[in-house]
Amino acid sequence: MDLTERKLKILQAIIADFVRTAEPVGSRTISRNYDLGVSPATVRNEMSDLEEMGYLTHPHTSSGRVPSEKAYRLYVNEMMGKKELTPAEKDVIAKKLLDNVSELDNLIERAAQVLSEITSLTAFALSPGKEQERLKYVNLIPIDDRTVVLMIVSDTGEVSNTTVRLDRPASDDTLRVLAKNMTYNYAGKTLSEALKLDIIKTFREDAEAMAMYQNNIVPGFIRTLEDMLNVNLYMDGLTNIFSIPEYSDIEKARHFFEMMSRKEEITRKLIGTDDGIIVTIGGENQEAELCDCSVVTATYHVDGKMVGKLGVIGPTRMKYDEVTSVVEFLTDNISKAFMITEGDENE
């Protein structure tokens, strides 16, 4: 069975019927509210043929339609134009980005929570991944005879401390044989190229800057590198799903908030999906917290390197037309905003 002009105008009404509702519709709605030219009979017919190829499902409960997974993905890859946003739109968009915003971890949040506001749904933005940021040097300040402040700066100007308490005193000679030895063996290095290396063997014949170094200095360098390279997950809009019919049910709306607080499994599965916009709907999650929702994702970067991801997590009846506009337009903006900030700090 061919899927014919018809039955794709039919199908594209029935999408955009449920989704503008959330109501199981009939022929007699699609014949009533759009201009298809044929009788409520022959709607039915079709919808009965477009039930048999998977794309519509009849609740048990309702002589309407709904429309399925494979409806949707068939929607977003072939039916669904690109929704162009007002110039008036996006500019209250762009204004809403910079609000308040002074470096790049609060443009981040600030996107989500803009991006939340717009689409009514619950979004998310994933702070940039510094994996490839490069060690510039390290420095080691002493506070006092026992306790200094190990600082590390990236190529990008990323500032990162830890302040460690030694088990001996140090003097400041030492403190800067350290520093001077851990910068030239770093230096230039991924973030995660460092955390796997071992420069112990550098100070082999310095007894003290060996034991300081052991004992001291390397978990705290490891736990700062570490602290440099963990991805933070911002979100916002989660009370969202109240004024969503699909969460009505008070289970329903549990389920999904146990889901959206395992932070860590949720970044993992955002981290994976791949460059540019992603929509994954239903089942194509491969979470089986996620089977009952759609997930649309975009990349977005800074001087010109892909860093973070920025999104929403919603029900498959999405307006996916509107949200994957409103996503791309902030997604591309986060770079042009990111320098304005920056050249604001440098003023």
Second form
There are 2 protein chains.
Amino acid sequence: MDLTERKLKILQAIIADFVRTAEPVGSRTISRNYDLGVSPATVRNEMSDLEEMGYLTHPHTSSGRVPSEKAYRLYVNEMMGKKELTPAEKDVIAKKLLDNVSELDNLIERAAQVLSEITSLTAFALSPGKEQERLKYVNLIPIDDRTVVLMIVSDTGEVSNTTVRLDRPASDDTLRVLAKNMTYNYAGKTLSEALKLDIIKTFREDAEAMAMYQNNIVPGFIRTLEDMLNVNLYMDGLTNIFSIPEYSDIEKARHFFEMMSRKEEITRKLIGTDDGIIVTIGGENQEAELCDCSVVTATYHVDGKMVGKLGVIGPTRMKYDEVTSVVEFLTDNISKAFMITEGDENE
Amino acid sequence: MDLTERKLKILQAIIADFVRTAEPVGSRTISRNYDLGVSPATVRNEMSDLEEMGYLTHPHTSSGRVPSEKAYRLYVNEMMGKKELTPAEKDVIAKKLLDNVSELDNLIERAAQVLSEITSLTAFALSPGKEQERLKYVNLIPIDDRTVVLMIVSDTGEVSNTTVRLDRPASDDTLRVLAKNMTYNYAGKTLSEALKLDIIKTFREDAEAMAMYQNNIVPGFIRTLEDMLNVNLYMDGLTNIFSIPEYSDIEKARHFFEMMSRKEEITRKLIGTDDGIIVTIGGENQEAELCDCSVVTATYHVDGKMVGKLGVIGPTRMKYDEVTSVVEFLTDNISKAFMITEGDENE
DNA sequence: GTTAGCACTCACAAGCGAAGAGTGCTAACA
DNA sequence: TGTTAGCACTCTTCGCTTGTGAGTGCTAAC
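Starting from the form predicted on its own shown above, please give the structure in the form predicted in complex with the DNA.
Shown next: the complete complex, the earlier chain at its head.
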């Protein structure tokens, strides 16, 4: 059977109606509200065909039709027009995004807020991955004679630190030497390279002072590196889920929140997704918990490299055109914001 | 009318039963399961009295009794025995709390986790307030000739930093001078004192170099101070709410989550509460959203000073004895953990 | 190929009755 | 005088039935 022009139109109408109302769509509704110039009976015949082809389902015999995941896939791939945001909308988003943002992580957090606000769905955003950043220097700051703050600064100005407790007192001079040596050994290496090196070995082979404190400082150094590599996952609009009829069942809502509270898992999944705007519909998701959700993710870049992700999670019945547009616009803006920062530096 | 011994016993039994089952308690249940040696009819008479006195209510004519907030208040103030944790329980909690914790904020986050796990309620914990910490030194770390990281270290080894962009390039020497001057001017002051000073004035009156960069550095300095003073609110066990019959209504659950997502508000409220273990029952809460919740907060101390808070939020029908015990044990342990740290330093 | 007509299906809400839990009152009892 | 058994009464809850309405599928006519 062929997907004729008219079948496509009817399918599109059903998707549009169902996305709006969350109610199964009947033939009369289509015939009346979407001027296709055919009677309900004809629509019914076409619907019957579409169902046979797997694009529609039937909650029960005498109810209207509901688009299947296959239908959404078709819609997203072929039928969905690009929904350009109006200049006014773009303006509002850009303003909200950049308003009073001082740090880049801050910008990412804000992006999640804006995204959830605009789409009325649950939004998430992953702070930039720092694997490619290079270690600029290491500093050891004395607090008292047995406590130091170990600080790592990357070439982009990211800072991470831990408090390290020493077994024996260390003079300021000793700490200076230690810090210099560490900087000498690690400056210029990317953070993930640094972590892969045999740090203890470096210490042992180096100045005597380093050997003396290796037990205290090496774990602190590793901890700091790991901390710096950690990406933050921001979420916003979790409570939007309650406005979605699909989640009016308390058990569904519970599952959703339980899933969303497993942040590490989500982070891992997100890092794994491909570049670009990815729409994953229902059962296309690997995770059982997501099998009646759709996830839209997008990547923001700096220097053409994949850096971070953002996106939304919602019912399969979502406004894919709107969501993808907003997500795309946001990633563009974030990438731009990063570029401005980077550009400045090399002026 | 007098609260006789028997009335108290019956009230206690009703509270115990209702806390366990969340169902209105009938006279037969009390007579059968809590050996008071009286018939249901007698219990009924007493219940009727207790209701008149305001300790019980009646969802409808033919249902069992439910304890009023006044009853819970009486229970918490007068009747509730202290529920000592068993050594085994204490051990488990202490282990979980201290396991793999490297930073103090980390300990607080963990405390919220442990608390929610043990009580099966929603737990929160506020990281230590840092108003009383003293600024130890300020550092300016060059990233490139127009970008520096401004870093503040407190006397307890807390570190906070921001990236500052300069209008004109600054040499490493200039930055060193600037940092030295700032340290000289602010070291020894508490963070809140530092924020209250007229920072711009300090700059203007000082070295020429400082005047030159004041526009860039002063806002960064303020931002960093504020950031350091910011307390973090950790929450855990939000999804526990779904297991509580009182929240099986989706609208109730929605309200709960919406309330809990307003973190600043909660933080402010928590900071405002008194020292010690505070139980706030239902309508005793100022906030309309909390009027059918109870909140138990406790304070952890260092050097006898109020430092931070933790607690749980749950239905008025909660195991107050258990919850207060756990909360108390946790704050003790946290205070102890802080002391160990502090002690070390002065060894 | 399209459409009107009609029987049929199914979810959903309203109405009803039976069951069960629990009370309040009264009268008898120790 | 306090306690208790007994009983009528109240109110919720649950299951059952029934009516309604939305929607389909099929057939026959256009």
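Take the two forms, superpose them, and find the largest set of C-alpha atoms that agree within 1.5 Å; that set is the rigid core. If you're wondering where the values come from, they're calculated on a predicted model, not measured in any experiment. Numbering follows the first chain given and starts at 1.
Core-superposed comparison between these two forms: the C-alpha position of Ile141 differs by no less than 2 Å.
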